[in-house]
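Read the single chain below, which is given as structure tokens and is the form predicted on its own.
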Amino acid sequence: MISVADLWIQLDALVPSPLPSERIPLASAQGRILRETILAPEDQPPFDRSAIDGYLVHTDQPAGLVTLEGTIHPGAPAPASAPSPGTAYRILTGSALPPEKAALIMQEDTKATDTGRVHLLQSPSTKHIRRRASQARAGDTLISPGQLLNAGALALLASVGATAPLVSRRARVAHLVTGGELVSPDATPASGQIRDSNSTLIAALLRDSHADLIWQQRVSDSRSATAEALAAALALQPDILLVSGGASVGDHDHTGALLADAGFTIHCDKVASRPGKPFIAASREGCLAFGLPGNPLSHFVCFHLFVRRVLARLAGTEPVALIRAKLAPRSELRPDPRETWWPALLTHDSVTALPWRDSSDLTVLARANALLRVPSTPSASSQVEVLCCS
């Protein structure tokens, strides 16, 4: 039985490099990992521009009356020079400004007259000018490889015309759910049956994990049905194959044997983790396979400990690191000879251990956003290690 830390080392070795990159439209790039350096193609901003609605005057212009000579609209070229003292241009936010001798005054600090003149109630200043290259100069690095493309990063890419960024390909994942007791979530279970929650759980976890669920099927736990479905999944050439259930050593636990029959090398069939002990990690060329223990809480733990780590490596980014947090008062942690990854609620100042009865207990997952590591050897420290799951 392998430790969690040693299995992490093995999994990292199985993913020596990320998946190939691809160029995609900017509209499809949210949540992808950037695989190129984005440079500023020109100064940012590319010209001096106004940050206010108001008036453009000469820097030598004092408070008093000025004659209005026209309007500089956003999108129009800047005038070649600042207006002469005694004159002004109407400007709007974003209007281009001449590079020298320009000063601005806010509309609120002026008063219009009936004679086409404007009374400046205060002296103009340059503080409302957004200077050329004040944010970045042409050639500066704006975004480096490895960054997650969130809404702000996408907006920055759009602003510099990077409309087809080079990003990591999302891993293609096939998911097979086994279990003769399982029925669809919209069905009414008969005696001895339960609704399938693992299909929904895995689909939701994959959406936030640099992966696309390309196939998902539920079958009975017979060897023939599992083998047939496994062959169908592998025919799609997924990067990752997940099998829910059948990972232990019971009469209906066929996952390990069927993966071996399909040409996979089994690297692990038990891990010293609670919950999640019967966990299979296997590989063959072009595909990694994981046999997840059937209980949903074990699913949640094993996914975040191992599957998400591999998906991060395939995307070209670092796995989520353990952090230190203060254990909240009255958190009761039951010791166990195995290392426990306890469902927990992480806040800005502490982590609270949430109550759970066993590895089939789904009630705790509605609140859990972290896993609290409880070593097999108890510690008296109030600081604990936590893996964030949100």
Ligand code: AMP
Given for the second form:
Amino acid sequence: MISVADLWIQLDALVPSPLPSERIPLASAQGRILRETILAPEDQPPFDRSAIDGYLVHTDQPAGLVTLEGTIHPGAPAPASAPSPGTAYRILTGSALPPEKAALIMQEDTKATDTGRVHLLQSPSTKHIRRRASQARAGDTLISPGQLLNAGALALLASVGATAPLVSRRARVAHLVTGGELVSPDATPASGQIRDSNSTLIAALLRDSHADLIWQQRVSDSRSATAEALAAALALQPDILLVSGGASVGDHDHTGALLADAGFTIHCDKVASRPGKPFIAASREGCLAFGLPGNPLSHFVCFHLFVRRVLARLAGTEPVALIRAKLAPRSELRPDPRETWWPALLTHDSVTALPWRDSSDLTVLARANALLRVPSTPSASSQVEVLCCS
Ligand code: AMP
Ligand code: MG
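Condition change, the form predicted on its own to the form predicted together with the ligand:
Complete assembly follows, chain above in first position.
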């Protein structure tokens, strides 16, 4: 049975390059991965400007009385030269300043007289001038490809007029949910039935994973119904096909066989992980397919370990890396011959293993924000590896 680490290597090889890029409006670009270099089109800031409300004077101006000549409002062009000694301009935060011989004094360090003159209580200085190009020069790289467009990155793009950034196309994902026992979450299950929670789980996980859910359907366990639904999903040419349930060897487990019938090469049908052992990874031209074990906790683990990794690579970004964290005291970890990915709560200074009964145990999922790696050979170290989850 393949190990998690070896399967990562195989999956990485299945995504040699990201999906094509597209230009989209800035307003829609949140959460996308940038695929171009953004250069500063001009110096940042583009002109010397004031960081304070106060007065602009000549650099030779000492403390004392000056005559007010007028106001430079933010947004107005900079005066060609600094005021002559003995005179001042009122300036506000953001006012453009002359390129030479400008000095500033804060309003708090002055006293206005009723004769239109201002008393400078201290010597003016240049320390409150935000200098042209002090943040970046025209042509400097502001953002590199691969950057996640978070709120800050979007603001930077806006500031330089990059209103149609080139970003990775989001992966198109089709999700087929199998299981004759499943009913919709808004239905009341009859005896022996359960509500389908994996559809909701996958839809939510995809939203944070550079992917769009383009199709989602539930089918019974009949092989022909499953084959028909699979064909309908593939007709949409998804980048990724997810099949929930039916990934193992039971009488109703058709996923592997149907994917093979549809021309997929099966790369693995089991992985040495707990939970999540029955896991199918398959590919054919332009599409990767994953058969996820139906148990909700297995679903969560397989998605974060494998599907999210592939989606990150398709988007042109690095998969979430394992981090090291201190295991909180009283975390009781059941050892197992398979590597365990334990639902856990990561806080700023440690990670706590959460109690879970088995792979169907949804109750732990609301609190889990991480998976803690418990190696198959027990370790006495208090440092553990953790995968942050969305
Ligand atoms: P399977 O992988 O199809 O053998 O399913 C394993 C277990 O997961 C069974 O107990 C199923 O009832 C349960 N299961 C399968 N699919 C879902 C789903 N969509 N939502 C909740 N539980 C599920
Ligand atoms: Mg099933």
